[in-house]
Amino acid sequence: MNTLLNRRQWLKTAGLTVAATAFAPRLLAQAPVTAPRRIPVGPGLVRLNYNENPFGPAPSAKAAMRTAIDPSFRYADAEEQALLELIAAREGCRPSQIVMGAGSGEILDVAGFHFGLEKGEIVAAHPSYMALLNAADRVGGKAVRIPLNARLEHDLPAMAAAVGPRTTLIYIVNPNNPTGTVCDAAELKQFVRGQSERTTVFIDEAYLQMTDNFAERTCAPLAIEGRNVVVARTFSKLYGMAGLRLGYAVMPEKLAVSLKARMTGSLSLVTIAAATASLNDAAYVTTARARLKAGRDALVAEVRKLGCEYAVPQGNFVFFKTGMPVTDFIAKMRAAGVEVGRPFPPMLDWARISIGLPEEMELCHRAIRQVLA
């Protein structure tokens, strides 16, 4: 049932909560999903907890934003349509297959509400990013959480086995957050082709543009060719626009109509200007990707020297085993001047650290050595 709701009905429905549901023993027991709250970072701390791009927007994007300030008293009707058409041209699809939102987070929320309202099951990895599951949980959807495999990657065979008549969505985060691992490209595409015949497959590619072989790994072509597939992207990560809030997703036209009916806002003229400039600045993308990879490789080398087990990362963060309760590690790193990622149950002795500026990473490396030596 994919009933369209008006805004008032949608907001009323989105406020509902549901009781926890017990799942089969082969799956992780899942209590109602609760959204982690962003904790303000104290003054003087190096902020390595939110997977932001510390190098910020491209210089061309900053210049475009300054130019957009004067006319920003106007609504961005024509400009938003132009950005939509530019994104569609870059993806090789029709504009009617694109949904834009305030960060990919808004799209995840709306998709969670859309599929959760069917009161079915959403198959997802555990641990992984929870925003879509949080939204679905609030309107009666049920998360079926599948543990990661031994390499801390999505266990695609186990996820396929969990799909049943009550499944409304499969949610895959690639690279995964918090582990930073990617699915094998061929295996994932085979999985998506097969499972999209049974249900909708949603692939969150927020960090995929940071990988070395993005074009090989992206599943967007499967959505563009009309399969029951959604691929979400964001300008918050590689493009350094987390505070400007812009994301988009590629999907079948019929689903795009339904999701757009549940969107509640519009984009700012300044954000549109920054995104347009960023899409036309290939040199910045190449440079940012290389700088983030250098920071990631250096952090991996540091945790390897300390003998820590770690997940093979492809995003702008590293997830590794600390050898102590992660709450203790977080507190000790904070005392040393560095704010790292929150706990990610059930891996409560593992920590996630984002890549910062080179000088911030020097402080981070010293702090890790001090805490774990």
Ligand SMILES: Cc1ncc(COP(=O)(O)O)c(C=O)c1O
Second form
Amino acid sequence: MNTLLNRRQWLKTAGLTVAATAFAPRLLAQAPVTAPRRIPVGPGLVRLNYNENPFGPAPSAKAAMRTAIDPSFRYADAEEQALLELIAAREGCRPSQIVMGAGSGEILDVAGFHFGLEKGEIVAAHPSYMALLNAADRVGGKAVRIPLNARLEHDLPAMAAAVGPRTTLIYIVNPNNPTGTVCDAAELKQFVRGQSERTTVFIDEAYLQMTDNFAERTCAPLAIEGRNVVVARTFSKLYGMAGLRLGYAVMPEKLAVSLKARMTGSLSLVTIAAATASLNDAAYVTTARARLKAGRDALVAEVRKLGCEYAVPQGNFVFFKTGMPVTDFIAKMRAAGVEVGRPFPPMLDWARISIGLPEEMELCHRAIRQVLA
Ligand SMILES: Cc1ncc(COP(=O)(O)O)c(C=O)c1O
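If the structure you just shared is the form predicted alone, then what does the corresponding form predicted together with the named molecule look like?
Now the full complex is given, and it begins with the chain already shown.
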């Protein structure tokens, strides 16, 4: 009944006349089958639910975007190639080893389709980031979900044990979302070296540039030296460019050719300008990292003071045990003016809160104290 009502409303909003409803079945068959990736946040709420970086983009990136507006009537192929070469130089690899996309989310989708086809099995942590697994599911792929260990980190030995003849990919999110935990650097590298002999290992490093010891932790060198490894990065997080949509992944050339064949878009000139400026703005990166870390440390101190169990975080968010159903916590925080992360099954009494601006965090801390009192 409800669904019917929604469909009617949808037809109405689409500007269709009453007579047109006669064609509804055909129209409905064309309606999107998947839910929107993100649900819009209500007006007036402090938005601490999508792990965005409210400090960014860098002033240099904003200036570059303004300059890019005038020539934006042109296609940006040359600029896209120049950005590809800059990224390759920064990563220390060939441009042919890089795939760029509209956010790393597009690359996760394409990888999910690629490795999920033919009923491929993808070994991943639980809970973890779902985009790649959801894409695989849409083409018949199967997720093999391995619970996190007691520290809420990826259980690498259990993941290795789950690799079998149908495994097409291992997906590691480092730092993990929603927990924010990182894998031990040496253990992860040993795992990746060993498992990439058996299957492809995909490491999603969306938040890794926020950690203090990025160089020690990144697995990109393993992809660059030709192993069966993919490392994905995004400009959405540390660089504060979530709405500009740019991410990339480093991988073996042959796989890059296969994934590029499944991509459909090209990049925006304005986004390319912002990314190029950001990559050349080392000072901003240092500042952004320090600001996010300060917010993260303060939030950890707050939940500790309240006696909550929490996962040791390295990203721009904190995951902690609320002592109540998370749906209640979400509703109470919303009533106090703060939108926090969605529920993450099976940890349904834990909440994820992203780091916002200092004034937003002040409100958030007050709200947490009030809700958990
Ligand atoms: C672990 C992880 N990977 C990838 C993404 C996708 O980000 P984007 O598509 O903005 O690059 C997100 C977004 O929240 C994420 O948490």
